[in-house]
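The chain that follows stands alone, in the form predicted on its own, written as structure tokens.
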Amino acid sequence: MKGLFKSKPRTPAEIVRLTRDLLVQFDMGSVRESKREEKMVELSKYIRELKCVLYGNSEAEPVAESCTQLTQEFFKENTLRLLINCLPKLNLEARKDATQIVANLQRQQVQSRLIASDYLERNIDLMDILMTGYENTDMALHYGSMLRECIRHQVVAKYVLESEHLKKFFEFIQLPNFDIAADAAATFKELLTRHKSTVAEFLTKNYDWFFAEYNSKLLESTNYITRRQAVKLLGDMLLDRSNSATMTKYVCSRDNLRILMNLLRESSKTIQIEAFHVFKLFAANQNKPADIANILVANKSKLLRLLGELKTDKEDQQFDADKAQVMQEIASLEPKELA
């Protein structure tokens, strides 16, 4: 008899009535100690029925409908601060669960629109508690993984990239512990090269300082991989059209040439090939300032010596047609008179 009264399964909107109830609990510390651990295991099992919602499982997959009605819920009142609030109390695998059900909420859409961008523009300082995340070890990749999927709206990017925190990946970045700098690499590489229109504004606006910070804790940096990343992130930043400004910019400085060129002597081939991408726009530029072409000029037997000694694994043509433009570039170079 029992069978003829099961309880009807529970709707996505429901299931995120139910987690927000037992999150405000926790976020509240009005949870008894003595039911605190029966609670926890109550909440992480919604957590896991939402993340199935939204996922599916190995015997069926999404269904839309209920991706939509669990979104509009989740978003209608503050779940998303509860749960990022409430995310070091969680067990890790509740944590890991509320990671990918944030993660996946960032591309849900309703009637077109992605309103976790809304939200997120209405509770813009949730990211200050993400970015802040890198400095909790246990909570480091669980936020910057949140972070990284919240920057996909060009809302979030531009805040994060004009917030005093920006400047804390420098240090993120070389972080003793490997994955959470490989981590906060990751966030930083998605910042400056996602959104182009955002990303050419901040270069343009923050040239002087962050290029300094750059070329000094990273591109500068006593740690290979750092450096590794460094000049790969330059390379891209700087050959994307839409940060053209910048780019004219960089290459006119002399210390960002020397930088360049001691790159360009490192025994890494991996780094020395990224330095060339850089180093060839110095090369390329039809207006070098004098003091530019003349360091040039009085580096180059050398330089022609380490360009033509450099070459990649595997054959790549373009590789080789800018090379031999770089060389021939350098080979027909005169001395300036300085202005």
Given for the second form:
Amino acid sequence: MKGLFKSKPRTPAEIVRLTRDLLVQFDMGSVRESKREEKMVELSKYIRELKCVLYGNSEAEPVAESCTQLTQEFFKENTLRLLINCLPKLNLEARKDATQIVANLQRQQVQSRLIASDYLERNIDLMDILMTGYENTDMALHYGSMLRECIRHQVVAKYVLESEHLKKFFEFIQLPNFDIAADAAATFKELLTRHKSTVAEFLTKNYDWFFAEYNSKLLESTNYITRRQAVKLLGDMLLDRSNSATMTKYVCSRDNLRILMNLLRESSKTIQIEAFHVFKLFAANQNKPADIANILVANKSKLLRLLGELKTDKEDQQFDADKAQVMQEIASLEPKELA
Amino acid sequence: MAINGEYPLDPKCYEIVGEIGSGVSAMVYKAKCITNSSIVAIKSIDLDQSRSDLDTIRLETKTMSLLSHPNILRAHCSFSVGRRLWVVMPFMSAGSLQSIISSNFASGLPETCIAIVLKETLKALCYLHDQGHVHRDVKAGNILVGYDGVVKLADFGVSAPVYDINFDSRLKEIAGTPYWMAPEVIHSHNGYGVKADIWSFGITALELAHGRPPLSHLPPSKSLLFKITKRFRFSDYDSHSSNHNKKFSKAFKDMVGLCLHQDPTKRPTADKLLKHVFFKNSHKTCDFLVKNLLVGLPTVEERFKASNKMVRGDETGLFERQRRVSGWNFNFEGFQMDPVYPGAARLSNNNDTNKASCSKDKEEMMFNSALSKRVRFRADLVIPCKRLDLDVFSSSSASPALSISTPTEEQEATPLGGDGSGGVETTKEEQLMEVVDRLTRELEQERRKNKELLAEMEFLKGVLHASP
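Alongside the form predicted on its own that was just displayed, please also present the structure of the form predicted in complex with the partner chain.
Time for the whole complex; same chain goes first.
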């Protein structure tokens, strides 16, 4: 029967409109209980179709023109907000499809503009909803993925960085559920590394509270994974040229040095190696404050022994060269008069 | 079974019952969840030793927790315990097909059982591929069976094995699982597509039929090693006479043949394969497996203990299994794979029974030169590990270990030749690799002798002191 009435295939814009109509009904709760299941099946089907337009399937590659049409129609109205709101009502497969759609749309250009970025700028409060995902085991991975895709846009990343949300990451990263904590850590890293100028500005403005939290909650966490990720990210941030002002400030603090020296002594090889990449900045600093220099002098023999034994699993010439330089620097240090 | 029961994110809520699997950086335990009384399997991964970085592990566990299919093993939850990551999973009491085979079906499973388990596995692959995932490590060791005969595909990514309890698991973390690898995977570093899973699926079918994957059985004697490298073709399964009597249906052979097409584009998709007559005619259910596969099977714990003894008693086996293969030719009549050895192709092409056309010859040459990239890559990985292993046996391993790695480094430095010269280089390389292999084995033997002598000396000393 179905074959007889098979109409011509729907255009991408039509599928978006059909999806949106159903989302509106679910969002308002106006779906009658008896019809609910049937309509949910229909909605899941449309969402799958949207995904196929954007990603193609085993038979066909995606068509640029169709993707553009879909993207335009999607952002013409509030489809994204509806989709995010209704996500908890969808089944697992539809949620995954929706997440992939949202990810793809962030990259679609219409007349060489990322219209997703413009939309999100006008609807920046959507980030507040996505952030709540980390407090909900069921939604965390879906909302988390969407959030990470949205912060590809600089305006969005800037909003999240400067919002109160950022502070919550220090807690989310340490959640006991590995999947969720790791997802939060990935987003946190993205926020602090992706948009160089935004990050540099943020770190300069928020230096005090940010690194106080970073040190005490992350670098000195009792959780191995947290410490390992935090010291790696710290290295990534400080070694980035655009953050040189922050780096210069960071390596002049005794407290920071103490924390890094403790990490250098960890029994975990991975953490030791990552800690070295930050520690070397303290040693290589040519304008070391007297107290920093004196700590290094006081621990000279211990440090030299520790560094001498520190080796990477695979041969790493850069590491070996850095290490030699740091050891030479420490060996040649003399006590300084405190200013 | 507590399907919807909550699984706590706290190690104190689990009581370890026993060990059921181990690898270089991971252990698998059978455990009881105290809060909901269910039995679970816990994979405990040492994050500091694991080759994978945290991001890879994150993506793997995330993928796993977002999959939902009756034939896919899904984790209940995962959380960190000190330096280790615990992944809590349903306990599959019959263990992996690989361990079922090595315990009760050394020469392979009956075809009816194979049809059932492969069909279930294929359903899992259909779902995975539809989701855009590639499993990358399909093999009997990753196909698990529950007490009720339910079949589930496990172990995503290559970070660590689940239940994979013979020493394959140890190798796997060193160098991947070579026997199941598709040619395009062996020959490039980014060749994993969904069709690579189909290839591995075909190899797995052979593994189930014969009791082990093609070429996994290489005895340590030097003479045989020599013979193998000198011959183009070598029927791996010939050594097991029992296999000669085995008859498999034409449908089965045809299905495997489709999977093992050299050209990935010519292999069927998982969906299409599921419609193959071999699977269409398989109507038996999980109950059939319970009655025919699981009866009289030792428990997973018992099997693990037995296999552990085997591993410790046969350390040389570990080296033998690292022989490289450049490609496979599926032998339909014999229902087995004939391995193609790097460098050997040109030596005895003429007495090959297959029509080796010029283009094929060229293809093989390309195979070989492409392979040499891989070989070095592998050798690079294998050697540091041997060093680690050796450390266990002797305290003064530094210098001999260095002498192992030296020839390899020389090989590293040899640039790959172009089309024509590539073949020659490969031969040279092959010879070098052989030398490395041989030296490694000899060194290992020396070490063991040394150790035995030391032990004997200690013993004699003890006797001396004890006597008045």
